[in-house]
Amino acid sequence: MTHLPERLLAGYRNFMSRRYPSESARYQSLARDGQSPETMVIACCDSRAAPETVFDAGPGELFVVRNVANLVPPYAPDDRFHGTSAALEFAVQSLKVKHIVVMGHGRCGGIGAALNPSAEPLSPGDFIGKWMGLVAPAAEAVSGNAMMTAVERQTALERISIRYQLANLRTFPCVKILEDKGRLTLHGAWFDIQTGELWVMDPKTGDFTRPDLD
């Protein structure tokens, strides 16, 4: 008897047979040694959006946390719980990694509900309706442009909330420090479920373009 779907078994499997045979060194030296990964990835919890998919990266090398549309909360050092800051604070100052990226992606439910708060909350605590009034100012702003069609206000706000998430990772202490002394770099990117095309942010300007892939 076992005690997890089928599927999963099934995928385990095929890692055990396929893919772990080939990188069971760098499995071995990544328990032995610890993970050093220079690139932290704040991305949504959407199955259709997996960072190690999009960069086709390895064991070790993406140190990845994921929420619902992508978000940082902006640096509260209270007595509540942080998962999202918890994990940027061991990344920066433990790991020491050299780059975040902020992944947004293509047809976001969370941003959706974000354009949509009169919506029926899904339970009584409507956690997803609370966590998205983190980008309630930017969502009532695009909302209210009666000139763009929902699919436009929708791709909008997916990269507006990527430039709000940039700015509320600067308010935390060790991000700001570190990046000023340019040992830490900050990254916005969009990825477009539909193509699979990657549109990254410029760092001065805001606009999102697609990287040369030649």
Given for the second form:
There are 4 protein chains.
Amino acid sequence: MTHLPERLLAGYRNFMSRRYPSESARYQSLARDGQSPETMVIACCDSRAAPETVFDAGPGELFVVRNVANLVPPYAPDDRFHGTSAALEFAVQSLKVKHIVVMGHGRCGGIGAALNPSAEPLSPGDFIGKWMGLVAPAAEAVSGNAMMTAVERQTALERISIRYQLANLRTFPCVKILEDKGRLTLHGAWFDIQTGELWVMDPKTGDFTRPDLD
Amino acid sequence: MTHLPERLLAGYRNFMSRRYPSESARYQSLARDGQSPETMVIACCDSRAAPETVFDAGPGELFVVRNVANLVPPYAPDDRFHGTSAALEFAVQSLKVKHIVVMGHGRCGGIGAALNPSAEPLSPGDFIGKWMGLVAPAAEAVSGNAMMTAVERQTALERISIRYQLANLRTFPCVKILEDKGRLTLHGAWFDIQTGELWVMDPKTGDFTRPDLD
Amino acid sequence: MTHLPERLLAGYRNFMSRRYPSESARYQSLARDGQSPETMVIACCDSRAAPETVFDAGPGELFVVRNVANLVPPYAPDDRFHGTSAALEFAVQSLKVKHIVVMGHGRCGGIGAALNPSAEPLSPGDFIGKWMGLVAPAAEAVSGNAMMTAVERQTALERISIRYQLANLRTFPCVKILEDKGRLTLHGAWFDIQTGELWVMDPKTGDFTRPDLD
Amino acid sequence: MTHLPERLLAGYRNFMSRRYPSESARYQSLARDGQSPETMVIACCDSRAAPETVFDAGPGELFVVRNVANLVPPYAPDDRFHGTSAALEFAVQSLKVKHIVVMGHGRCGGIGAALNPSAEPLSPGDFIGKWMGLVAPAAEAVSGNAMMTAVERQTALERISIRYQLANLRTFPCVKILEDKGRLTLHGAWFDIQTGELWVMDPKTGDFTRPDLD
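Next, give the form predicted together with a further copy of the same chain, keeping in mind that what was shown is the form predicted alone.
Time for the whole complex; same chain goes first.
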């Protein structure tokens, strides 16, 4: 017997029988030479929005952080453990990625929780409540708008939050400096789970539109 | 023009022309009914070890946290931002996942950094140094064994660390209680980038072996 | 009746009826011309790891020393009986082998005894205890790592020991001189009894990997 | 590339493609349950006389010591390294084998060296000279018999030596005690490389005869 959920074992069997044989040379060179992805993606943990799926990415292409609601805590050089900051530092300083994409998505549970902060904490630690505190000011502003529907407020906060995270990224000196030198580009994107559509942010206006696929 | 790296746009075109059409019903039901993944995976950001690839997972299957070296900080109910703890709380309390898999992998840059702590910080914030401090005691013990090769020390720490993260998971009351009730199972796995092999941890002994694929 | 265990007699009947007829010319020329194996193997006595089986070797191919845990005592030109040193001298100086392979294996009882030296001696002579004293320093160092599982410690010491034996081989002047001249090559290998896999040591790094079998 | 002689790699490929698949269950149970061979064989390093070949033995059947000329140094509970004594102790006390076979063979290089002791040492350490000193008295007696041909003297000493080694085995208290209790049986055998014939010793008379193969 194997100490792995049966579904995962079946999936791994597929990987080994179908995908790995056709990509073994790539895996071997990635093992030998190390990874050198050009892009870092900061995405949500949501099971419906994996970056490798949406971008049809193979091994070695995307360096991926995933946390609830694809957030970036602002620069805080204290003595605490900062998982997302550590990944950012590693991607920018060690791997020297050329692009960072903050990728949000529709129907995000974390954003939903931020819009309904009075709900009972999920556990005494209230980790989600505190984590989503990173977008609390924007959530309050959106919540107060009684003219938008609940769905509109959710989508609005999802997109506002992406713009916030891009701003937080620029609080890290290494990001700011490299972006100013033109060696690093920041991007925003929002994935619509229902339609499969990806909406891409215009860096000048902050608006999200669908790219031309033809 | 599109404000997205060209390679990502090309990948997204593949997704929309090939994958989405065959899974549109699934995406639509996942949008309508919400996600209900049975499994949470805590994996590394490494571009060569995406859980969706290794487990050939489709939309809705895996709730995925990715940070450098797939770490789980121990339970700390203070007023700070805890990204991994927030994801864990959400997966266990809200999504009620049945399985949590900590998935490490070979040639992990974070583990390598932990084994060479004297290297200069990647940036003044030294976020990687502090983050990998979560496995510092184990790293010191392994580093001291001059009879093992550098590769052997790296693999040893990668596996020791997986066992540590499983122990850290159990410091969260909600994890411990549900595991004791038999409603949540914890798993460890280690992915070999070169060979594509997944080694699965025996929960009793802590040893890693390859599952029978026949 | 025959004064031989029945199972051995049956096996010998198989040899005479099946194998010898197809190899009689080879045996006859090996008898007439003497042996001239290119390779010496230093292997363990373990019944599950015979070099002729693992290397599918025929008569005349491998000159084989087998002792508990495939050890090589360091060069000691005193007046004692040195079985392994005698075999080494004969292989290198008289047979002029071109390769020496130290072949260890998993689940080695001798290595296990070295890791548990406090166990009661097997007999008052404590020959195993003294023999395994050849790897005592490495065993102590590995035993002290409480973060590795018992199986991991065992495998680590099995591989460290192979590297030690290769170093001991080089304490013999005849081995050192011929290796330096490029006329003798030393190799390390580790056999996995469960999977039948052979892991081969990289002479530069000391790491063990599986050869490509395609 | 692989750091293994090409011939050995080819042989290992044969093992993995032909033999292992048909015996994988046996290897797996031997790995899981440990070895429990009924027979220990003390044989020569000679490349033409592998016990597994002559007895058509599979994994797990024979615990095998191989040294030059299949010798057993007499019991000497001092503080030195005794490889053969260690293997004997392990086989008898830990594995509890039921049979020990001392298997000599024709055209043995070690026996030939014992019969020509005036030859120059193979190396300054003269390990072969000292090791074959274990049969020096018998070698002297045979050498002095000018009526026997060189071939006859060689065969005579090969067989005398087998009887000596059986006597040396009985100097080990654990062997003597178990043999007296009827729980351990000692055997002598001599393999003819040219004809493939095995000659078995009669324990009462010490004579060697060929078993009936019908």
